[in-house]
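There is one chain below, alone, in structure tokens, taken in the form predicted on its own.
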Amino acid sequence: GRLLVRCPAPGQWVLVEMVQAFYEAPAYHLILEGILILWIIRLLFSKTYKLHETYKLTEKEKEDLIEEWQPEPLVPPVSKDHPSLNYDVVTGPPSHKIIINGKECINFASFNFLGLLDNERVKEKALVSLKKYGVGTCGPRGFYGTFDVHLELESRLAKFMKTEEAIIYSYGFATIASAIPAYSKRGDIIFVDEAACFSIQKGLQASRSFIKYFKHNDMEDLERLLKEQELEDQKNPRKARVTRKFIVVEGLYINTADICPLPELVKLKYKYKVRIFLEESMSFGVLGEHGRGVTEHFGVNMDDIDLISANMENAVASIGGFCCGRSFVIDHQRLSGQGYCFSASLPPMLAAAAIEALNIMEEDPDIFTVLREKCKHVYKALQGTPGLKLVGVPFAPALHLQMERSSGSRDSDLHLLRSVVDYCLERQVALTLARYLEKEERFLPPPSIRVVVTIEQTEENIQKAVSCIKAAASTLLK
């Protein structure tokens, strides 16, 4: 006969192996496992919280607690002497002559570069428009806020700038701050100059893109960052294909009064395949033979720049801003530009005023030559001001005077510079301090007095202002 051997079931084998492993395991291992098992059982069956005896407060105790409670302040305390809380009040138009606190002064503070703010032709066109359309629009462009005068202004701006299309915004600050996040999204990369103005900074913040700052006007530093990014892209080509890259710069920097090296930026654009956004609020209506800005100044082709933006609150002496470029680029903002889609459109009278300002700029391009010559004259005259350092390029219409030697305290420097402004104001020369949101600025510029040049200022006005500034500096900055 055959010998039959009965094999245990699989479950029995497992049990046998477990018992065998139990006997072979070291004692410390068994103790540790036992503690862990007991801890798990305790956690499973214990309550997650303990009930505490509630103590009922009397009405008097409640009242006492309420009386003692002090809420945290909504905002930090601000001194009543803070400059932003003490206004110099203007009565009348802030044109060549400005009345401040009841005193008539020569205006070296307002960005009325071409003197169009109080121009009779501009005012007449605005008045006709006011009577035809009323004061405001009470609706964004997509909700009965598009008037024929808006379309005319957009067409005129595109023609003036020699681009395919333009789009207007009702608020200058919101123009570039809306344009940047319309194109650059989370995951995209933006290379930005450290001296970029506050509206650019807000646009960067809204885009939620990855921001890389390069040193002011330092093309070697920018190229270093672009090379680093190129190496990153080579490691991850799939990600690189869907990541958009931008360079954002100003034509004339409002905080430093110098010009961007646009030809070099264009070379880097094509070498590293990035897009350029150019903010021209200080250079539009100022630089170039016909006032088209920094592109015309350098002779750079408009097609080399992906987007140009500028406000209409400086040279044009109106309100709002515009972007211009190729049609498919600009049309995207009509769907995605937050300031365009959600703000009430530009009041028609201000659009009419801007159109008439463009007419004057086109009819008399010599005004740009006059402005540049006056800028150079003021720049030369302000050289050697005791205790103050002149910052900017000779053709900038808004220069900065900074402390030659800082006192070591920003507040102290501001106080000294304010005393210079007040000294000049008493002698009927209106200057202003450059103002910043100190806690918000990414790279806070040093304190400065801003000196603004316009075509309306006469040789006598300039001489008086320069003499006044130098006398104030000699007296107060010892």
Second form
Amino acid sequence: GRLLVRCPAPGQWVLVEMVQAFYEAPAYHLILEGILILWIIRLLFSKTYKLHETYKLTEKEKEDLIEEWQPEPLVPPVSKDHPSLNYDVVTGPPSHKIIINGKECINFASFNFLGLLDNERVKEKALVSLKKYGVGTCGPRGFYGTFDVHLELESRLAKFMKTEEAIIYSYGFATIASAIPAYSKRGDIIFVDEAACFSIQKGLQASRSFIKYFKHNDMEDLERLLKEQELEDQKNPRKARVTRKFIVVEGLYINTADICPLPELVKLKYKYKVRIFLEESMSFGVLGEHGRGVTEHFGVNMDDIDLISANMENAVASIGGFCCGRSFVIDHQRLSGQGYCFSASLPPMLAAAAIEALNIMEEDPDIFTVLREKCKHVYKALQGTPGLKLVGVPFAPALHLQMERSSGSRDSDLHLLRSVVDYCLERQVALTLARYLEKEERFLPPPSIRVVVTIEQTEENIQKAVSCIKAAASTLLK
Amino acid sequence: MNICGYKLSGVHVAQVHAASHHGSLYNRSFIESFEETPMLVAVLTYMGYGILTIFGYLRDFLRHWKIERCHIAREKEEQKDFVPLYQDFENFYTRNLYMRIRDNWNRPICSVPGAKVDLMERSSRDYNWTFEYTGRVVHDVINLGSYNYLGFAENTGPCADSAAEVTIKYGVGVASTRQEIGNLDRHEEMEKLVAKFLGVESAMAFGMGFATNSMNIPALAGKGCLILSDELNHASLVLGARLSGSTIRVFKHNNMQSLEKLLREAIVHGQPRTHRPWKKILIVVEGIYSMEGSVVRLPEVIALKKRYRAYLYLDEAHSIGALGSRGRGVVDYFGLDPCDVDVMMGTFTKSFGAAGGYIAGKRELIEYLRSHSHSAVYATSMSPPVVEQIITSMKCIMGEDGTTIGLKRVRQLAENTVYFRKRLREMGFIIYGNMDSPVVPMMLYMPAKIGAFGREMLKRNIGVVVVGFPATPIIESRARFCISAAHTKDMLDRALSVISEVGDLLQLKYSRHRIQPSLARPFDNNVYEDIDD
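Okay, that one was the form predicted on its own. Can I see the form predicted together with its partner chain too?
After this comes the whole thing, all chains and molecules, with the earlier chain placed first.
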């Protein structure tokens, strides 16, 4: 029942009336109030609960701690005979005939696939550009660092690759490492091949997304991961609607010298609605009828690939890198690609050299066929090397020679391979060990010798190199 | 050490009482000022952004309902049901604010980026969504935007000649990494020269300044280490610190009390939760901060570093060549010993007219980097003509080419800087930063003035750089002038008169204490002005 309130005089509460109100109150009201009072009493008497110990140290204790603390040395000492400490010194231009450690050798180690490193036309154009613009650009692209040469190179690359737009970076490593974090943020999902190169790994790390590795070139493994993700999405459709998904693969893998199965990837793309980023550093200027890379090789429509990234330091023999694709995708990097916005632009003479290299590539598409023939030839010739196995596909220009039977420890393998390289250097064939950062690579490739085929190598050169390697292997790898 | 602060009509001034303690650290005057934003200006700026945001929503609404033509690139038809690549709200600022004044950035040039530059004329018929090139060239625009501190951006002279020779001899590319077959003898010579220039044991060079930071900080610090980084550090330092996996703590900009507090806390309490001691502590600072124009308080940082046994990483991207009586950077400016800085990093883009970056320090450090740096193993080495440009320009600055051109340029830059800053102050603009820093930020505040200032200056043939959010805090947009040794006094005078004219037109002379030209301010070693919270 409701309480009848007779307005008493202000400040005058008669005790009897209060007791009466108490008796007339509804039961639930009383029970609730009773529970509340009991709860308050319990809280008042319970033990105080601290989230973490906040002990107070005295000033003297703090000073003592500061005195006692000894940091590690800034860098751990590196032993004098660390294999990566002593570089081979090249005097003179690193072209077909290379003078390494004082000895003139035939170059089977630089990624100079189309032989453009000492092409006269390229040097001429670079010289003209130097006389017009000087060397450096003195600013990032946003602040008077955009030269007409850059704009020309971007439009030429876009035209060459038959895409809408291209964007250039001043450092090959930074290209894919800045492109991935520009699109993929925390919470997004990226499916990557295990054999992805180090710059892709750094891009993945910078993006803070979920990374899912699938076995190298294994489309079934990738499909399994995609199906799992689809099931996850169905459980939580709201989250799935804002989670972007990407697949990152390379055209020709630098670590394993084989090719990615692009048509299957495109099918998976449309089936599971993921975007494809293709890294074509080793295949740009190598594969395809006109050198456009792995998309031309397989006849895949360029529009199906969301982003193609490549560096201009291999076939194009300049410095820097570029990304190309539809304007919808590429334009975003102009404001959010870290390596583009916060770094000085490519020196104009290097951009001019790249334009001239593109000219040469467009004028004479036969060089790609010639290069592929040479690659097949070297591939066949190196089969059957005692103690070494050749890793790669026949048309890949940068092959790996790995130990057929590992001796058990990586260090001794490296030592043996280095002795093979030294043997060949003595006999004027320049080779090199493939270098990796052992502690930083996610899936460390086995130690190997890099054999690079370039268009400038003659039949004689190849014969000499192959016989030299075979002799080295049989002598040293018994 | 006692610090008392008091407000003097909007400028914070701090005076140090333990004069001897600080007096012995600084053997030159250190004068910085960051005048506070006037209240009315702040209110008007916020109002400006508010109006722009409302209009932004209105335009988005019109675009959505197809009343207004949409210029934004769209996703492919076949991929319309994919998860959208960009969220609408991420690009709100780009679509509605940046687009309107986009013509102030990415201006293409077609000549040497020297003291005067030729710009390609652009026009837009759809409010900056697309640009067309009219084909005309705007000649002889005074260039106050390029980082050309010592004037080595030139296409004639000994640097250009030797670079030309090397281009013919070596070509342009290298096509291999340093550890494989891309290590040229020129690279090693350049590194020895850099070490000699800085006065340290050895140095190593990389092809890109940004990548120098982002690839080498992870090699120096890892899990279990602590990185103390300044609030306003460059994106490359932030990225390098993040990629390293260490714990990062940020201290207030150039504020030594904040840094000391963090150092003490870190050593006393150790790693969070486990309280294990930190493996090492790395303090990351820059020589000159390019958005503020402030110079790092290096003597104090070195004193702190020695006391608490931390390591110091100094990024001299803007200060190498630009500060110091011999052009050797901020260490030379304060007259300190280069061996006190554990890791000296810098870039060749700004004062040397080339490209790339370097790290210098003790021999053990460089040997470690030669074997463990990401760049040495995976990135192509530097292009030979660029290396040659670095060698020639560095020899010029050091005086080893037999001339005094280098020294003259260093002096000219210092004179130009002091003169330019003094005149701008006298005119009544708010200028941030240290008295000696060749980077001069001038406050604009209001968003509309960003676009207006850039355009008006270009109309009068002066090219300037304007920056707004997100490179600066939202209400503190500014114009940034970069002084060069190649600027003659006439160019500076013309630039100054034009700036004054535009300043009157746009009402930019916000400063509340105009300095009278004739007043000679006494420079006291122990007085320095800064903003401190």
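By rigid core we mean the largest C-alpha set that fits within 1.5 Å across both forms. Numbering follows the first chain given and starts at 1. Because the structure is predicted, anything quoted here is derived from the model rather than measured.
Can you give the CA shift of Ile37 between these two forms, in Å, with the two forms fit on their core?
-> Once the two forms are fitted on their core, the shift reads 17.6 Å.
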